[in-house]
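First comes one chain, alone, set out as C-alpha cells in the form predicted alone.
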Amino acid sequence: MPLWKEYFTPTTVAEALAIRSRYGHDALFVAGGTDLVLDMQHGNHAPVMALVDVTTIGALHQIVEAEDHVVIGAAVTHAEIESNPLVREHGTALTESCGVVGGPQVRNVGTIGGNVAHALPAADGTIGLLALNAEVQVSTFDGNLVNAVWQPLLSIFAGPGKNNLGDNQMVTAFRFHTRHLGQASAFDRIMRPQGVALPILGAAANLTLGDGGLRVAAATLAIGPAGPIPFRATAAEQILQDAVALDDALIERAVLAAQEQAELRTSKHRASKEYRHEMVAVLLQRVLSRSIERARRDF
C-alpha cells in the first residue's frame, strides 16, 4: 500500500495552506521528512492522500536580522543553522542544539520547522529555541488570505508528538531577540547512539548578567524530556534572577529547584527516571557554567 498518493510542491505559503485546507487531515506538510517518512514506513503514522512539500517555498529558507530579532524560516535545515554566523552570534544554544540532531545526513535535510512541529519534548532544536525565548510564526489560511501571527513557542504544543495546529495552519518561521551586552547561551545533552543519536536528556541556558557579571539579571532554562511538552525550569529561573550575587551556592539551589520541578519518567529504550534526575544536575551545571563564562567576556 502506498504511503501517499499525491505529492505537491507549492511555491507560496498561501498555495501550501490552500492544498492542506482542501484535503484536511488527509494531507500532511513535509520538509526533510526525517521524522514523518520514517514514522509512515514503520507504521507509526497512517498513510495519507497527499504530502505538501514546503521546501519549495523560497520564503521559508531565509535567516535574517529584522527589528532586533533573528528570524529563521521553518524550512531552514539544522546544518544551515549550525553554520550560520548570525545564529552563532545571537543564538549559540540553538547552534549547539541543531549541531547534534541525528547524523550529518539528517542535519542536511531535516528542518527546524519539522523538528518543532513533530512536538517531541526532547527535540534538540526546540530546546535550543525555548531557551532563547523564541516565538513561532503561525500562518492561518482563511479563504484566499493568509494571516501570520507571532506567538510564544510553547503555545503550539498539545502533548508528546502532538501540536494544536489546525488543518488551515502551518509553522512558517521562528524568531528570537538579538544578543545584548552580558547575554550568552549554551546547550548540552546526553545521548545514546542507536542508529542516530537519541537524546536521553538535553538542557539549554540563556543568561543575562548584570553588575559587571556578578549577578543574574535574566535567565531562561529549558530541559527535555522533562514533561509531556518541552519544559521551562521556571522555579530555577526565578531563584537565579532573585539573587543579589552569582556564586556556586546559587547555582546549586537553582539546580535543585529544576530537579524538583521536572516531570521525569523512565524510558526502557533510553534511561531511568532516577538517572535522568541526576543528569538534570550534570547538564544544568554545564550549560550554566558555559553561559556565565561566555557572558562575562563582555565585561
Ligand SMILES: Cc1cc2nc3c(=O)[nH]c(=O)nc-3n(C[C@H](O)[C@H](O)[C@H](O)COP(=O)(O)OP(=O)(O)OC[C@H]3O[C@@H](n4cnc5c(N)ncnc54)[C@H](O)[C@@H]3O)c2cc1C
Contents of the next structure:
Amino acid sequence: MPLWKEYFTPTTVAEALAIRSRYGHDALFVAGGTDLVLDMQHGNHAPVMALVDVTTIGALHQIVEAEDHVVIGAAVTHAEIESNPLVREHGTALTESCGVVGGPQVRNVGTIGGNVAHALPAADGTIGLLALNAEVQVSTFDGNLVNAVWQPLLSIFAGPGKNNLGDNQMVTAFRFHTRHLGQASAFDRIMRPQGVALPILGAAANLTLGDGGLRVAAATLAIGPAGPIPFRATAAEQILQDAVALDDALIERAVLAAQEQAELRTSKHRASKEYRHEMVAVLLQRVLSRSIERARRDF
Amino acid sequence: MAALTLTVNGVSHTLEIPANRFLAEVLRYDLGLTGTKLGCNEAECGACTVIVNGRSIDSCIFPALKAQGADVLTIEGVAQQWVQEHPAAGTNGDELAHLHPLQQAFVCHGATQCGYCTPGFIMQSKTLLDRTLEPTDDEIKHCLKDTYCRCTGYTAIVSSVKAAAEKMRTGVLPLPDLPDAIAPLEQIGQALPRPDAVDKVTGHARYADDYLFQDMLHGATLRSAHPHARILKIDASAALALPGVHAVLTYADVPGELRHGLVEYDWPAFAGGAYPARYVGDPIALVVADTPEQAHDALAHIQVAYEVLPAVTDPVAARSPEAPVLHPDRPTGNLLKHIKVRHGDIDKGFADADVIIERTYRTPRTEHAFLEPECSVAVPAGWDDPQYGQHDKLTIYVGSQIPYADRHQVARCLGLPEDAVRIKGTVMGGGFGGKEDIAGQVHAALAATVTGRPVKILYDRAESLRFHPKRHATLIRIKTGAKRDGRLTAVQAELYGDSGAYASLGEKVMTRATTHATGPYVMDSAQIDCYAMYTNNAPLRRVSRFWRHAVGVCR
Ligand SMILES: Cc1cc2nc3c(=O)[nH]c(=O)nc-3n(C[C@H](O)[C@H](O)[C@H](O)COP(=O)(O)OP(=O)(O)OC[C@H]3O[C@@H](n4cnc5c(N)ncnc54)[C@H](O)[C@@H]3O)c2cc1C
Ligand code: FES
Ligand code: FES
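Okay, that is the form predicted alone; can I get the form predicted together with the ligand now?
Below is the whole assembly, all chains and molecules, this chain first.
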C-alpha cells in the first residue's frame, strides 16, 4: 500500500493549512521527512492520503533578528542553524544541539520545526530551544484567515511523540531573546556511536551571570529524555538563581536537585535508568561550566 | 501520478511518477542512473547520497517531488561537470584525467574495494571540497560521519579526500604512502589500481540490482511467521487475483529436488509439504508481479495455515533428548556434527599443572552487514534483451561468492543439467562470507522459467537480516592447566555452536573453531569436544575469517 497518494507543495502558510484542514486526519505535514518517512515505513504511522510539504513555503526559511529576538522559521534545517552567525552569537546551545543531529545528509534536510513537532523528549534541537526559553509560533486557520500566536515551547507537547496541534494548526517559527550582557549557553549529549538516532541523554544550560560573573542572575536548564515531554530542570534553576555566590558547591547542589527531579527511564536500545542518572550529573557539570566560562568573557 | 521536472547532471527530464516515489527510485529505475546505491533505505549508510541544489541528501528517503525544479548531481555527472568547469583537465595525456580529482584519488589510493559505498563517499566528500581545499582529518571525518564503508576501514578514503584536495590546489595528485618493496616486479610490489576501479568511481559498475531488463517482473518472498511450524495449507487465490500478479510459487512448483545446500542438502527452497519451516527466514511462497510494490503488497493476501511446533533456540538445549528434532531424517538428531580433538594424556596434564583456570564464555551471533543487500535476476533461456542481448541459457545475474555452487544448486532444484544454467557473477557490494548460500537464485530461476520473463528478486535490509546466515553464537567452556613458568600442560574445552536451522557451512566453521581452541600454543595434552547443533535460529556460517574469533577471545 502506498504510504501516501498525493503530495502537496504549498507556497503560503494559509494554503498549507487549508489543505491540511480539508483532509483532516488523512493528511500530514512533512518537512525534511527524516522522522516521518521512517516512521511510516516502519509502520509506526499509518499511511495517509496526502502529505503537505512545508518546506516550499518561503516564509518559513528565515533566520532574522526582530524586536530583541532571534526568529527562526520552522522549515530552517539543522545545517542552516549550525552555520548561522546570529544563532551562534545569541543561542550557542541551539547551534551546538542542531550541529550534532544525525550526519550532514540528515542535517541538510531535517528541520527544527520537524524536530520539535515530532515531540520526542530527547530531540536535540528541542533541548537546545528549551534551554533558550524559546517560544513557538503556532498558526491556526479558521477557514478564512491565519492567526499566528507566540506561546511557550513546552505548551505544544502532549506526550512522547505527541504534540497538541489541531488539524488546522502548524508550527511556523521559533524565537528566543537576544543575549544580555553576561549571558551564555551550551549543549552537550551522550550518544551511542551508531545505529540510534536519539541520544542516551542530552542537556543544555543557559545562564545569565550578575555581579561581574560571580553569581547567577537567571538560569534555564533543559534535559532529555527525562520525562514524557522535554524536561526543564526547574528545581536546579531555582537553586542557582537563589544563591548569592556561584561556586562548585552550588553547582553540586543544583546537579543533585536535577537528578532528583528528572524522571529517568531504562530504554532498551539506549541506556539504563541508573546510567542516565549518573550522566545527568556529568552533562550538567559540562554544560554549566561551559556556559559560565563563556558568560564570564563579557566581564 | 504527479509530474516531476528536474535537471539531472545537466539534462532536464519531465516524468510522470507516483506521488510516493523517492528520488533514489526515480534516479535508478526511471532514469537508469544506477550509480546511486541503496544500502539501508533508512538514511543511515549514505550509499544513496546525491547533491540537490548544492546540498548532499540521502536520496533513499527523499520524496522525489521535493526535487521539483531542482538541479541534481549524481555520481554519473561528477566527472563531466569537472571537465566542463576545468577545460584544461584531460589534456595532459593522463588516463585518469577525465575524472574528478576525487575519483582519481579513490582509484589511486585504493579507496574503492567492493565499491558499493564509493558513489556515496565521492558525492559526500565533494560537498566538503566545494567548501574548502584544505580539509583537516577532523573535517573529513565530520563530513563522512554517516557514510558507511564495510570494506576499506576508512583510512584510504580519508587519504583520498586529502589527495584530491591537494590535486585541486596544486594540480598534482599525491600517491599513497606505501612501504617500499624490496624487489618490485612488474606487478608484485607495485601499487596497481584494481581493474574495475574506474567503473566503481564513476557509477558504471553493475551490481545485480543495476540490471534493468525489458519486461522484467519482480518477486517478493513470504517468510514463515513462526520459528518452527508445519505448513498445512497455502491459499494464494486472493493474491493471484490482484492486478499485476503473474504467479505465486510454492514448494509444489519446484520441478527438481526441493532441497539444496553447500555441504548437506538439507535446506528446502520453500518450506511446505514434507518440510516444516525451521526458522523465521524460511520462505513459503514467492509472488511474481509487474512491480516490486505489487509483489510485496500481495504477500498480505496469501493465507497460510500453520501447525506451530515447539522451537529450540539454544544449542545446549538442542542436545537434550527432549528437544524438538529439526531434521527427523538425520540419524544424529539435532547434532550436526561432533568434532573432537584428542592429544596426550589429559588427566596427567591437569595433574602436572600448578594452576588450573576454568571459565565459560559466550560469543554473540555476528551479522556480516555487507552494504549491498542480496539481489538475483534470472533471465529465461532464449530471452533476447535489447540492452543485454541474447540469452541462450537460463541465466542468473547475482553478486555471489561461489557462482559454481549456485549453478549446481539452481540446476538441482530446477531439475536441469548443470550446463543448462549460467550464473553471471556481477560486481558484488561486499560479502564477507555472507553471500555463499542460496538467497534468491533458485526462486528467481524458477520464476523466470514459469513466467518466461526476466525476474528480479531484491531484498531490503530488514529481509536480508532476517533470513541470511550469520556467524555462530557459541558457548565455550574451557579449562586450562599451566605450570608456573607459563607452559601449558592441558586444555580441555567444550564448545557449543548454534548452527541454526540448516547446515550451510556450519560444521566447517566449527571445525576451525575446535582446532583453534588451543590457540597457537604447544601443550602436553588437549581434549576438545565441539557440538555443532541445529536450532530454530537463522543458519550460521563464516564471517570473513573462517571463525576463530570466538576461541581467540578465550585465549
Ligand atoms: C539517521 C538519522 C539520524 C538522526 N539523528 C538525530 C539526532 O541525532 N538527534 C535528533 O534530535 N534527531 C535525529 N534524527 C531525527 C530527525 O532527523 C530530526 O528530528 C529532524 O529534525 C526531523 O525534522 P524533519 O524536518 O525531517 O521532520 P519530518 O520528518 O518532516 O516531520 C516530523 C514530524 O513533525 C511534523 N511537522 C514537521 N514540520 C511541521 C510544522 N511546521 N508544523 C507542524 N508539524 C510539523 C510532521 O508531520 C511529523 O509528524 C535522526 C534521523 C535520522 C534518519
Ligand atoms: S542512507 Fe540511503 S540507502 Fe542508506
Ligand atoms: S568498498 Fe566500501 S563498502 Fe565495500
